[in-house]
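Take a look at this single chain in structure tokens; it is the form predicted alone.
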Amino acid sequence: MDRFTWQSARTVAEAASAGKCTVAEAMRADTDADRVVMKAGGIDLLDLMKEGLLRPTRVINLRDIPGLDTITEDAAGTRIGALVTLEQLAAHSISRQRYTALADAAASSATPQIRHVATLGGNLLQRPRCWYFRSAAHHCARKGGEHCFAFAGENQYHAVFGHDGCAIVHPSTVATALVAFNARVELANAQGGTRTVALEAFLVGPEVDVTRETDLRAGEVMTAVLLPPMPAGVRSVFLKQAERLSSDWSIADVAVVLQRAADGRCQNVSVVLGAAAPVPWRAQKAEAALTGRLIDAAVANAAGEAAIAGAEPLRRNAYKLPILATLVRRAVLTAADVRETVP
């Protein structure tokens, strides 16, 4: 790794005046003075840099910012810091009581060593781990190239969904059930202002702009993410798929929040496809199919097929068709409180 200069910011204020440029923009800047990028557990940055892919000349810490790191509750919902750290967020018990599907997907990330250092912010910041954009050698899209290798390559983990010029699939699997509670994020800029956006329209995907996962703005930080509050009776899973059972990423997940009204019926429900999409992919066809029914396991099963309806997936990833539409259906019946029959 190359030198740099570090800086411990001590207010919001502080860290987006000093912040001159997203990861996104330094790892494509020609310049060392646009190389100036902010760090909160720094995995994702430190894995970048070992790769070769980032060089910033200056690094703003977080870590040292207070306010950040707190979780609290009111009428209007739930506040999670930025900083809260991913072994926070999957054990705090307002996350587990109400947002329980969140939970299990902060608990399902990374290695217990890694959730005691990854932030949330960090978490959904993070840039792709599809290996050709983590080759230093694969000039991709993503980096400003011309095309995604990965259409014509070793593409089994990469999207069946929304890949249009770029192949990965979202890193983030708290993401996944983040976008299940319509989550927004909060955004200061050095003036003191602040923006809040939807998650789902925060996180962009490749039609919007092939180099960058989001909409943060140099001199943005990101300080929460807010959660509504949940009506009394709502339950959320959430599932995931992986080739060993613990410390890997996903080949699929998902996230299903299921409200019921008095009578049985599916009133309200989301259904979120992680690892299939360059973003958290709203099955919005498996809702549908929810939406007004009782819950049964005809029901669940068609939401699961309905879920992978319209997938395009690649030479070697078709594979995560059934495990998507299992998950989904699991998931659903799990949410509703109905058991699983085997044939």
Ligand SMILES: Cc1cc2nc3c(=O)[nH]c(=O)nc-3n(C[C@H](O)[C@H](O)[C@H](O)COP(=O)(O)OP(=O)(O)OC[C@H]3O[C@@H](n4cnc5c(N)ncnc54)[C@H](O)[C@@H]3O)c2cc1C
Second form
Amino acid sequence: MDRFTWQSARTVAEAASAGKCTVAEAMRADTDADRVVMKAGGIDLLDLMKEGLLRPTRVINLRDIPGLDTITEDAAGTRIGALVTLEQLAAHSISRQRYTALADAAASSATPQIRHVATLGGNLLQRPRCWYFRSAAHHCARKGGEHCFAFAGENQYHAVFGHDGCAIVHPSTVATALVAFNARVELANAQGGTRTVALEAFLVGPEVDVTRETDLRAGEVMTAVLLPPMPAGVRSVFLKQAERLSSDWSIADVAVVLQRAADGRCQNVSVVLGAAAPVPWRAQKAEAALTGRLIDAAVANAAGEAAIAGAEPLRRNAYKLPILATLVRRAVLTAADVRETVP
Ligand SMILES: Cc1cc2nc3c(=O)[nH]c(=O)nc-3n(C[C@H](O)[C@H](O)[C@H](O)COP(=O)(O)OP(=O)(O)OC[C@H]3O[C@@H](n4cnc5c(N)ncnc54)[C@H](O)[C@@H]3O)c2cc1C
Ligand code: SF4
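Starting from the form predicted alone, produce the coordinates for the form predicted in complex with the ligand.
Below, the chain from earlier opens the complete complex, with every other chain and molecule after it.
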């Protein structure tokens, strides 16, 4: 690992004015940016440095900034500080009771040790796990090269939707649930300004820019994730399939947020697929198949099939499609309190 200097910021303003580029910019081989980057829990940042993919000149530690590690709620909704850990998110009464799919997504991420250190902001801003991207020997398109090695290579964990020149799947498990809840992110800049953006718009696919996963700008600090209030009766479910039961990344996951009208019909619904595309993938056809319907096994099954309509699996990942359809069916039935019947 190369030498770098360390700065522990005490305020958001100090961090924002110190940060000179995003990690995505710092990792591009053709960069002439001053590689001063931010660190929260450090799980991904240190991985990238140890893998020889990122060589910062200075690291700005965010962990000592007070006030970014709490979860609060008021009439406008819930505010989750960017330094809240995945473990806090999994256990907090607000997330558990009102945003159950989010708490379950956090609880199913990584290992207990990692969840105690990893922060929500860092989780949303971590870089992808594509093994070609993580290999210093592969100068792929996401690192500023010309080729994607995954299309003709080992692509069993890659995207089945939206792989326009790059087939990563978005690495954040909680992002699937946050998009289903229509979360927004709050970002502070060096000029003292703040912007909030829908997470769904903040996470960008390769068709926008293959070298970054987000709309984070140089020097910006993510300060919070904002969730709208959940009306009484909204049910949410998160389901994940991985190869091992613990400590493993999703090979497919699903978040469903469902609100029913007084007559029991589905009124508002979000169906979002994770580990399926370079961004959390809103399954609009599944949402359409559910809206206005009384939910039973046939409707849930149709939603599952609709969720995978239009998928473009690669040579080695078509196995993901029946898994995604099954997860959607089960999540919808669970959210609607309908028992699954075995034919
Ligand atoms: C074995 C293993 C299993 C894992 N399994 C999962 C899993 O199942 N699901 C999952 O989602 N993740 C998983 N992870 C990834 C892990 O959860 C992330 O690496 C971690 O959440 C990153 O958070 P952090 O706080 O450590 O971020 P850091 O590593 O500190 O930062 C990550 C990135 O975010 C930027 N950053 C951090 N905070 C801010 C901020 N507030 N403002 C601006 N920029 C910021 C940094 O500059 C950096 O680019 C796994 C990791 C390992 C090692
Ligand atoms: S899928 Fe994306 S990150 Fe992986 S090799 Fe292709 S361009 Fe690189």
